[in-house]
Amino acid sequence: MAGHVRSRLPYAPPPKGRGARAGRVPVAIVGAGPVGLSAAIDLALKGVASVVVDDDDRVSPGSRAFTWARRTIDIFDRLGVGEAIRAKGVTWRTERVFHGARTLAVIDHAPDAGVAAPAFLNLQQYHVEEILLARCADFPDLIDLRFRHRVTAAEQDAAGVTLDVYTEDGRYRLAADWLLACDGARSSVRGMMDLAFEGEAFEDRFLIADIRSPAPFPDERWFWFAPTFHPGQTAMLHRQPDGMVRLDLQLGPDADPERERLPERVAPRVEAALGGRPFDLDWVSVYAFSARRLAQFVHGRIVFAGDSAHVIPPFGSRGANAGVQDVDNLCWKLALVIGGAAGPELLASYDAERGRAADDNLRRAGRSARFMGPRTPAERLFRDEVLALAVDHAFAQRLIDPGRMSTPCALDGLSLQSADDPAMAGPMGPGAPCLDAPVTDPDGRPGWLLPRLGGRFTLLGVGVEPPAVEGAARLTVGEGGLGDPAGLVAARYPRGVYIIRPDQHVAARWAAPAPRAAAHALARARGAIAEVGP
């Protein structure tokens, strides 16, 4: 099993002559996986410098996180890596669910037309990390990557955080105004702070295999309950780039991880799953999973994101997707705080908003885990009856849960969103993640709506000119602005004015707002409602 060629990332000796306060940086990021690298890029796009430290010097050894959802792809577009990720990845929209050898359901995950991003894209985590690292190189003055630098202690006070960092050439201290802990499920920062996860652990173990095979496989997700090649358990198969296939096999709670990852144990399972097609094993892992989170993600000047904040069962592609979406929510707020445009209390909204998302992901993934691996007689009876009924009844097919796929979290009712205008209708109410639609520039060039909305506050007028409000850009569709060639902007955003947050969520909307109402809602969205008054 050769695996992906993991070239060593450049090591930089520790800085010399720096005391605890010398060379202070705005943000230190622990962890150079997809979450930490995305955070560094997002902050750099906002002019905020960061130092990223990681105790390793190679990208992920296997596919690990490999299915990326549309919302995450939209974020990658905003970060400037979407084009490279799309070019390398395998896009798909169809899922086939089997019981034994029988097809129970065929699910279309992209029924809506008129969006730029695919519903889902398969790309191994190591490729995503390599693309993000290449993008980091575009910001040499704002992103300082330090590999084989291990954090051994973290102390904070009201002004910032000081890290003790160990390298092969000696120790040093790194001072930062803020620390982002993006160092995964076994977070060293979380351990140093003695913070405990809350939630539940599941006993089942799963085998993951990256398989290189010349045999053709469709661009689909295949999921089996009790497959003929793996009786009594579940299995999942995806095509990946580079002639690779990802196979996940449920092993049960009593499986010995060390024994099950031996090639002589893995190869017969893979051969049976692939129906005798030729293959080579590229990477194998055995894992158990949990559904747990920190009670709080913000602890003074230390903020947790991704798996360091919440560990989500992988069913439905919720782990790394949730982490990148954490960053999308956090970094514009942190940039406002660092720039003095908002107080640290704005970060309480990160806790509330991404806490809601974590709870939603944990609930949905936990439900999938119990359907796939029933733990009680009642759960097993329900699962077996649903599978039996699904052969002939459409209502039962809708109850099948092979891992409900990741969807973005709405933020309605939380503190940064204003009350909706009762005159408005449609899905784009306050808190909703923005939907894409095709548009044309005034000169007729085609494009998409979402890239024009991210990264800053925007007043979007659909069929009406938006008012001018300090601190927000203006964008008009119709009325001499962008064209709406398919009518999808008007269908998804009924006539009116919308305040769009930097993370492409709706903060407020009205049929016809006055400038003061818009200013008030913008101040609320920035966490500074007191600036405008009632």
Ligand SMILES: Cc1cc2nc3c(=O)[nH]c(=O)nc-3n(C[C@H](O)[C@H](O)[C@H](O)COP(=O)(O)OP(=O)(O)OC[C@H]3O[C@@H](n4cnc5c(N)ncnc54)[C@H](O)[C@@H]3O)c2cc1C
Second form
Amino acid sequence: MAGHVRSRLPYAPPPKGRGARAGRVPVAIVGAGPVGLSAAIDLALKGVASVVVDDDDRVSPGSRAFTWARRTIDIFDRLGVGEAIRAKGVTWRTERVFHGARTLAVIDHAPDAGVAAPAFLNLQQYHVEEILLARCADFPDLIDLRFRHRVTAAEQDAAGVTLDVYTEDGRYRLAADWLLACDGARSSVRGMMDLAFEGEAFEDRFLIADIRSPAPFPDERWFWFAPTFHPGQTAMLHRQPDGMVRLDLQLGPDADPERERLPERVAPRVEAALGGRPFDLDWVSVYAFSARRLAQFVHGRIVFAGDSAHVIPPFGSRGANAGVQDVDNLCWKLALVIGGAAGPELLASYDAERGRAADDNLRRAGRSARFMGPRTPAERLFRDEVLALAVDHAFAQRLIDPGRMSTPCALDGLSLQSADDPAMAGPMGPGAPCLDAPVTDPDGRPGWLLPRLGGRFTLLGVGVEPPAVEGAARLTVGEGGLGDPAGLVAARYPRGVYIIRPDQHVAARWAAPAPRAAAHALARARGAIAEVGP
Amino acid sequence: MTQSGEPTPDDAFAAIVEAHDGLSPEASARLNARLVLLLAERVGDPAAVIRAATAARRGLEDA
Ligand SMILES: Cc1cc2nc3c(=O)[nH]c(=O)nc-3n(C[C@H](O)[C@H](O)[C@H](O)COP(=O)(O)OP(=O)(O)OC[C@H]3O[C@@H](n4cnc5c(N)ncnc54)[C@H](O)[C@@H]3O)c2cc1C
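How about the form predicted in complex with the named molecule, since we already have the form predicted alone?
Below: every chain and molecule of the assembly, starting with the one above.
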């Protein structure tokens, strides 16, 4: 197996002669996976410096997380890597579900036309990490990447966190005001703090393989229940860039992971799945899923994000997508706290908002796991009869769960959002993630709404001039502001004024400009008003 | 006086029972599962189905 060529990332010896004080950094990030790297970039965009330490010096060995959802692509756009990701990735929107040799359902995952980002994009995790690493290099003064630096201890007091870091050239201490533990599913920081990581493990094993093949494959997701080439189990096939496909084969609970990884075991399975098309194996792994989360993501000055905070069965591509969405939620808050514009209490909203998202992801992914690997005879019976009924009944088609795809989490009812204006109705209420739409500049140049919202607080007026409020930018669509060539802004955002958070969620809205209410809601969205309610 | 063309609840009950005639226990179980799924769809009210599932479970012990 040749494998993707992974260059070594540069090792730098531990900083010498920098005393604990001189070496003190605003943020230390443990882990240079997709989550830690995204966090470093998001913080740098807000002017916050970080040191990223990782005990390894290679990007992900195989595709691992390779399906990126629209919300994540929107975030990648904001981080400045959207173009690179799109240039390399395979975009798709159609999912075909088979039962045996029969097509059961064709699902369109992009019912909303008129958005910049594709519904889904396939790109191997190592490519995403490489693109994020290249972006980090745009911030030499703000991002300090240290590979082959392993954190062996973490201690915190009211003022900050001190890490013990081990390198081949010796140990050193790293002092930081905040620590982001982005150190993955086996998080060592979590271990050092002795935090429980509760949930369940699924017994089912899955074989996952990156396969090079010159044969053409469609830009679709293909999912089989009981395929003829792999009886009694499920299978999934996606095209990836570089002439590769990713194949996921369910092996059941009794599979022996060591044996199933052997090329002589894998090759016949792949050959059967590809129906005789030529191929080479690039990377193979046998994987078991679990579903766990920390009860709390924020522990004083140590904040968990990504797999360290929650591991989610990846059905529907939830793992790394959820992690990048954590970063999106966290970094603007941390930057406000570090800049003194908000108190550390603001971080409690990260815990509540991303905790809700984690619970939502865990619930949906848990259902998908059970649908694919029923654990009781009754569960299997109902699953199989849904599949049988789906041939003639549309309602049963909609119950088929081949991994409900990752969707963004709405944040309504949580502390930063204000109650909706009773005069407003329709979509995009407080807590909703912003939907994109085409816009035009006053000079007629076409563009998209989401990039205009940027990564700051914005008062967005749709058909209404927004009031001027200290601490928020203003953007108007219609009324002499941006044009709405397809009428989609107006269709998606009922006429009114919206407070948009830096992570592009609606915090509050009104039918008419209301400067006092807007100032109050903005303060609430920045965590300055603790009580719940309008 | 039961002469209208409208089937009665008794007719529905009889139809459910008779649908199982001649089936093996396995096939009967499949039929029941299909019936539950189809009825849940016809009810058109997920909350009512959830209440019914809770009510049906009442009085049955874990194995
Ligand atoms: C075999 C496999 C297949 C997968 N398939 C899928 C999939 O199909 N779909 C999907 O969505 N997800 C999948 N995942 C999960 C996905 O890879 C993770 O969700 C994702 O990597 C999480 O990113 P992260 O940045 O939180 O953590 P990671 O990518 O795990 O990064 C953590 C980093 O922290 C470093 N680190 C750990 N401890 C220390 C320490 N003490 N000091 C310094 N550095 C440390 C590690 O070296 C690592 O680089 C798969 C994972 C595996 C292993």
